[in-house]
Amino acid sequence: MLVHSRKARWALWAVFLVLFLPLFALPLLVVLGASFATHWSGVLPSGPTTANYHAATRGEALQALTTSLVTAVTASLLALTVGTWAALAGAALKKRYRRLLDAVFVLPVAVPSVVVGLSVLVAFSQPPLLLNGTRWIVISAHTVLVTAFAHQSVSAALARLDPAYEQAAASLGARPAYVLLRVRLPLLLPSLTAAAGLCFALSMGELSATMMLYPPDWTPLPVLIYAATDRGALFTGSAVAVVLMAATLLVLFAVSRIRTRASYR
Amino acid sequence: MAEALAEPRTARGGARPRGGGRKPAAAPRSPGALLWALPPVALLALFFLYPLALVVRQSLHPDTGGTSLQPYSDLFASEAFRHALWTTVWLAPAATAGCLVLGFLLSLIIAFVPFPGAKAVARFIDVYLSFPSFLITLALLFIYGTTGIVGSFQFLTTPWGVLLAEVTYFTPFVMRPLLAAFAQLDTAQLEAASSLGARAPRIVRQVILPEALPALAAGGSLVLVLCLNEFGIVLFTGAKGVTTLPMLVYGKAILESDYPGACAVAVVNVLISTGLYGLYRVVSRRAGA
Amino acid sequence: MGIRFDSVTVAYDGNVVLDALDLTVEPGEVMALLGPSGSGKTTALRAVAGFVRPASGRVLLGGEDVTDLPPYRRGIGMVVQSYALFPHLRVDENVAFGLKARRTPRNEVRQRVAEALELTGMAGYARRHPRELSGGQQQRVAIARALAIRPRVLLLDEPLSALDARLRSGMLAELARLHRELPDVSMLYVTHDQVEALTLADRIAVMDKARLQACGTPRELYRSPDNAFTASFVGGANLLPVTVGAGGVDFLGTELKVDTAEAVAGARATLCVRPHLVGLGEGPNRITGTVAEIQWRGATHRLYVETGGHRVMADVRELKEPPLHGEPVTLHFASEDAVLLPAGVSHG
């Protein structure tokens, strides 16, 4: 323990609460409170109602939720496949090539998402690959953005994997493909599910690239939230935002359940 | 977001077989290894590198035709661009500095002056990272907006509102690697220091801070890049007064349909961000080694 | 199937970690590679398994050159210090792993898994996961897994160092029993523990500084080591710098009678005497000095006696009245208990 005096400890905890609550807990509480209100002109929201959720769970909003879920699941699975493949291929490369591969795959993090959106828009509004106006342009951009994260986390997990396991498998006569399927991938499973959850959450909340790309019939939740707040419907927007958070958390929770099972097997 | 990147590098290479006292030599590489790396690289090239190259090309081809640096000279001549560049360039470091100070302080309390529920707070931070950034601005709209708690104060439409939102959203990105680094810090070191008579501030300065530097460097540079690229927070303020480079790209491309102009801004933005991100990779590798 | 190292050299980044090793393990023999850490012993084992590629030289298994074969085509059983049991597989699945990788028919897999678990006394744990087992049990599973593929060569890399002292001696007896039950399997046993090597091995190869220092039966190495490193590493020894005279040697002006048949008069040499063969009190070959340190070790006392800048160790039966610090004492040893070694850099 760093601080021994009881008084100093309480003082520090008070500082923590004063900083932590308003900065981090309050915004979430405000959005949650607003989603159940019609007015907010005092300290507390007023006009309690569930009408916002009525609007946020059907019609346009329901469609947006489906759109977001489909986009996020597709993009995560694609990103996980490509990222894992790249990480596995990279692990077998010489150091020089591996560095290069890592650098290329991490680049989408450094490039602003808006620019990724713009570039995908520019590239796929013209032949040979005409994706503009389809859902695939949104999914491609999301995949590009989250692949970097999938690759990073799988690479890190691979670097931590004790080579003794694959060597034991090889000494028992298992060929590289068999080692991959029966030893390395199962051992990576916890990290893979963690990466999948990360990719899913990122894609669910993606706004920057999506704003540049979304066709009218493929509007994900963040865009809908922006549209609502832009036209002044802040309370409906909050309800949709709560739906977005809840959907994300629900999927993350399910994924983490799989992860616990995988690591305790 | 970005938890993979925030992972402390010190955690790497933990469990390796002992014996021989040396890192085992890599198994013989198969010559097909490069071939196996080809499919994912090809996909990334098609969906990321090729589009990026097209952006660079388009930035050099104004609507009037031909190849020229016209879009760039127009850009640097325009007041709006210089303003956006300046806003981006001061806002990001300021937000990063705020995140570092706040994140270090809060992590320190969670890790070393633990209170009941400190674990739950750490979990909350993980959850917090999985929410999109614009939620913060949405909340601030209620607190500081025209109809909100604090009232008609036009705080959110100033850069200070954006700064507050960015510090709020990105501080957990600093705390996560810091908490991981603190968890690895040997408590015996702290006990030794305090048994030698060092007081808390001295221990923080001489024992904890040096250990936390790699994590601070890594988290800080990541936040810097993410702030440079942040779009959602700025978009949701609806402020005309605060324009950053990503906002300008969006505005030019979608609102004005000026693609060469948007591409030129994008190129400038990419150069700044990748430059800083490259620096971050070098620094964190150094610090982790 | 025997193992042969034919001038095997391994280098990492230009650092030679195994220098031109020549060594043959006969079929059915247990060979211990004994040495301190960094001596190259693990590297030698990994070269046999195929995890390090020699910079030069060949590795032969049963007369076949396997230097260029990948690990999975060598048919070797291997047990490492960390066991490396697959945590996601049950005990029986772990043991079946090698058989399934070879597409062994299912009936045979079941039968051989049962056999291997029976042999290692783990038959009752087939449905458990590795994390539910103790260290010693995990070790047995690792051995069962290596034996299930019926290897003709078993590589053991410090297999007991993760176990506590009591379990270790039990496992040592188990390994000796396994060796008796599987007389055709050659074993290469890497260890830094001389007790393990002396107990288990048919022959010991002593390694130091990337080189093979000596190779022989435990008895040979213990009774008549050929160099100072071997003498001190195998069993511990007093290594005294002496000058060879006629029918004896001179140690700091004291005449000691030992067999000098193979030494040249006037040459410098090292005299090796095991501490437990040094007695306290008057006798032949006397060395006098003062007690620098005395340790009570239960059944024995270990004396460190200072004489002319050298420390001579003596292990004697527990003393009723042990000498005090700084007290002058006399030590002695029998001529036939001393071995004269060529002078070298003393490692002791």
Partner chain sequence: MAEALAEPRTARGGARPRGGGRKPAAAPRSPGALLWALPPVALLALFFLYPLALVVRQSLHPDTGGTSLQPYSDLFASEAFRHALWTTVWLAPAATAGCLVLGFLLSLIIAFVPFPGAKAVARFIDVYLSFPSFLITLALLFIYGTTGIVGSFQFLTTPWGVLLAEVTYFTPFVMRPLLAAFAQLDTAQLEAASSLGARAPRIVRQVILPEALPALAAGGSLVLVLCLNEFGIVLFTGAKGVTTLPMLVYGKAILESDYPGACAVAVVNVLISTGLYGLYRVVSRRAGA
Contents of the next structure:
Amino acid sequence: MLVHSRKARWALWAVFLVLFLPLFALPLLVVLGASFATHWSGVLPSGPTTANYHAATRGEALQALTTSLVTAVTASLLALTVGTWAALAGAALKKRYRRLLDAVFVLPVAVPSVVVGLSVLVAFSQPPLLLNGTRWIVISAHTVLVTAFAHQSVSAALARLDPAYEQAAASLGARPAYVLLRVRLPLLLPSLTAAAGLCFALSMGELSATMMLYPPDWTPLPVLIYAATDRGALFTGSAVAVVLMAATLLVLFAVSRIRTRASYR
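Please could you give me the other form, the form predicted alone, since above is the form predicted in complex with its partner chain?
Only a single chain is listed, so you will not see partners or other molecules.
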């Protein structure tokens, strides 16, 4: 740590715990406790049961989890492709044009996500590109919302990239495409995996824009959680929320393993 005094370290840990427990840990523990309860009339939940997880891992909930995973993976891959391409193209632009490009990609996260959902709904509800009522309008909205994070992550990595590697490869006769595929992208792999994980996590939890767009046969898990809690099924909704968190964390753990291996290459 940067703080060398023992008392100062203990003070920092105390402040961290005071801020972390009520703001982050306790809400998650409450949801976890509610997922194993049938009612909650006192300080602690009562009526311990696993029936909520039976409902959260079968039928409609399982289909919604699959929908969320497919949507998040597809949107993350599309966002990573578009964001990386734009970052690589923007690196060759002049500073003012690069700022303009950054502003274009940041705009969807600078406005409320419900505005993005409405924009996508209006844009793709008429020919020639009619996506309204299909799964692709949901995937498109998620892609628009998370592409900014992929673009910013890759742009920051490009700014820190040592050009000596590319110059050495070019001086040995490597063509630009070869330098890109065998030198530049491998060096960017840790940032690419980090961006993919962030995009996936954000897509898995997206609700506002999704509520405006999803068709009946493509219901992501956050929508199902909202519907369950809205009709009063708080304990079942809590179990579904725990399943959503667990699935997201498992994928992020796998991505972090890939990122760690890429960092040691």
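It should be emphasised that the depicted structure is a prediction, and the values quoted were computed from it without experimental measurement. Numbering follows the first chain given and starts at 1. For the two forms, the rigid core is made up of the largest set of C-alpha atoms that agree within 1.5 Å on superposition.
Peer 1: Is residue 13 one of the residues whose C-alpha moves 2 Å or more between the two forms after the core fit?
Peer 2: After core superposition, the C-alpha of residue 13 moves 2 Å or more between the two forms.
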